[in-house]
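Below, in structure tokens: the form predicted on its own, a single chain.
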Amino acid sequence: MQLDFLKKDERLAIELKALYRSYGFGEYKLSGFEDYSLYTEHKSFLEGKGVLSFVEGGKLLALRPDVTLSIVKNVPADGTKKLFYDEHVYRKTACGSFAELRQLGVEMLGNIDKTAEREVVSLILATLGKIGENYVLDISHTGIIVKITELLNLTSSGTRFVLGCLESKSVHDFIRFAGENNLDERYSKAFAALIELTSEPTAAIAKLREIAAYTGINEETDELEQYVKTGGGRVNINFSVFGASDYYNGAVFKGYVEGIPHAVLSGGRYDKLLEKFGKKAEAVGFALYLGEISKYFKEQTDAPDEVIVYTDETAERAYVAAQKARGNGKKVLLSREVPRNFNGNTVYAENCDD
């Protein structure tokens, strides 16, 4: 298939499905909005992406802002189904308005094992080197987490702060604070190994196995190992990654592209959610924020490579002319006129060939 006069986010939205089918996923089409109270009652899943409302037939509806939820929603839970999606999301931007942007992602819904989950992070991968060549995936685990926090012993608002300094990797302000409340000295050690774990994934899974001998974080560990592994040299360990932990209960992921300064993907193991909705399986999926990076990309010009200029009596010989020289991979315009600041080639169809 000829994608050379597609915009870039277009050739990857094609190239990405491509890739998903080839891995025995399917496609799923959802409606554009949902009622407002599924957001309202999950609002920390959102992670502050705001929600437009409107009022329909007496019903108080929303515009998407997210599409997990409404897949955890809408499929049913027998089996496994392995699902990508390509929609149009609605969210806050950075200065309160709203944006229409365009959202792919995966998820597997159903028995996901260790096998699943690491196919999904070659996915992960692979769906980040069809954005760039240099690509890091960062992994966290949401168990390791909450394992060692509650090994803190922490009130509601200690929780939150330790947390906070996990996220923003303060481990000076972790190490006051767990000298101003008494904390547990070795669990508090561990604690602040996770804020300051190297990013290099050998050292940082050693780490993690000397935190394991008195934290109970071996099978989490093994997870992240496994993890390492698939990606080649592509995943680091980093703890400030990770997600609400009452929707969240594995893995947590965010995906970084050279040359774009924030994450264009994020994901993770998110059974808890479709615990909320009473659904007894466990999931895992992650999403690219397509409609946010594409403003990144170096893209060709719309220009076209020639214009050929024709009057009523050459109509036919431009429009012959124009014909041929798409064929031969050309962008074409057909024009009465030369177009105001054009640079390209202009042929005038008397000159061409019959």
Given for the second form:
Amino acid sequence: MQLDFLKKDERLAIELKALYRSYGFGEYKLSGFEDYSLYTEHKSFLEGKGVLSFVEGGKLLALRPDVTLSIVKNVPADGTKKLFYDEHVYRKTACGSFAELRQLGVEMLGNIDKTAEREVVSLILATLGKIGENYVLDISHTGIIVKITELLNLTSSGTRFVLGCLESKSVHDFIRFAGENNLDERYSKAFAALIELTSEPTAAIAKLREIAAYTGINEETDELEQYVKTGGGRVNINFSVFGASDYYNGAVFKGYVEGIPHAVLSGGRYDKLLEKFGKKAEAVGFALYLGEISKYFKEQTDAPDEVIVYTDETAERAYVAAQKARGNGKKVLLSREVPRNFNGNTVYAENCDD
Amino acid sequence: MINIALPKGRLGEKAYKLMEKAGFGCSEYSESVRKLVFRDKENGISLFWVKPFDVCAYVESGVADVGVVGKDVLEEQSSDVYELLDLNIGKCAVCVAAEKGFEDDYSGPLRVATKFVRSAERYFSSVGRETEIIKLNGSIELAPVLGLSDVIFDIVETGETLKENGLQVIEKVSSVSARLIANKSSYKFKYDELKDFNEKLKGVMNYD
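Can you switch from the form predicted on its own and show the form predicted together with its partner chain instead?
Starting with the chain above, the whole complex follows.
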């Protein structure tokens, strides 16, 4: 098999599966469909991805918009499990229609210690490194966001508003809101600092230490510092990254690769999701949106290197010539006519050697 | 090279003047030319003039690294972008307006004409009012006058157009101004350039 003939997303999937297996992770295959109720019960975990449902034998079923929920539901909470998956998910796109997208991901469930977290970060960085040379992993901490937001003492709509400011780095709107609502000056400054935090991780940690003195976020800052150390210059602290706080509890990740205009992977520490399933265990994982990023891989092409054009009279000669060329590492198409817009080498079988 | 999407029209012109003042002028650019793309290699910028409602799409897709867009449009489109700066220009307000003398009797859904469908739905749901939203693409003020809607949900700058059409503001929903937005990935991989652009714009802004 000529591996060079694989498209980048196909090659990437193979390489990533090999990578995850090299860390001792086993593949987890999901079967069939999911009960629709799984998604109605955990709506905020889906962050508006939408669910395609249908009725089969009187049961309301769904095409999966997400894999993590199914894994958490199905995997028994005994011992530590290290899994990866390669599945298709069905989600709403920006224009409102559903799309089928390939997703690869890693989940670790059970006892998640410092070493396990370190392994996840190195797996994320290795994953990003296989997509492109220039990449960065943004990390934030749900605990820090929750603690400082709670100190602002807001209503639920106020909380939604300030979290929106954090997500879009809109410090001007937050400062205006803080002034209009007479928020505590010190805690407002702490929240504004989260929005404006420098992308340089050492300075960011130093700023968080300052804030920790009066907000009690020392432990969480220690965790972030650990992630930064593991990242070797590829990890930035960025609080515009966060997940639903009723599911995530620790670090939250988003990975970016130069040339792709949106995050290519996301994940985090989600012990609270397991709690909701009555499982006493910890969990961390990430998902790579392979289906959404493959359009940015420019070198993808199905075009052959050569077309051998044949007739009934020259078919045998064409077949032999094509096999020989393929054996020499060429992509060869046998055809009765030259395909439209084909720019490669065209050979007419009557000119091939006997 | 920073790729910048500016909205065609008055707001874009104001934003461009601000950029010029901050040292990001484009030698090729002229208001009288109908070209839509201009480049200035020396200043390291490329300008695209696009429809105001399309700025977010250009930035979110990474075709433009940054863009200038009204907060009204940004709220409507809920785009996944960073909002780096309130440029303090293009100030107006999102309002609910109706014909003089209109009183909502709550006997049925309120008919609302707007081009900001999602924002209108969000607002009326937050105040618990059932609505029938009518999506229009322009001349929104006509809708209540001709009986197409009970109220309009639209931006109001001076209130002159409302007045001329016999309408008045019955509720101010939010304040609007132009924002500098950035693509999330560009902000990471062109950080120094975009930070410099942002800081220099901040330096020439009018804060009154």
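Note that the rigid core is defined as the largest set of C-alphas that superpose within 1.5 Å between two forms. The structure displayed is predicted, hence computed values, not measured ones. Residue numbers count along the first chain shown, from 1.
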Query raised in the report: Superposing on the rigid core, do we see a C-alpha displacement of 2 Å or more at L60 between the two forms?
Result: no
Query - C-alpha of V320 moved at least 2 Å between the two forms on rigid core - result: yes
Query raised in the report: Rigid core fitted, is the C-alpha displacement of S22 between the two forms 2 Å or more?
Result: no
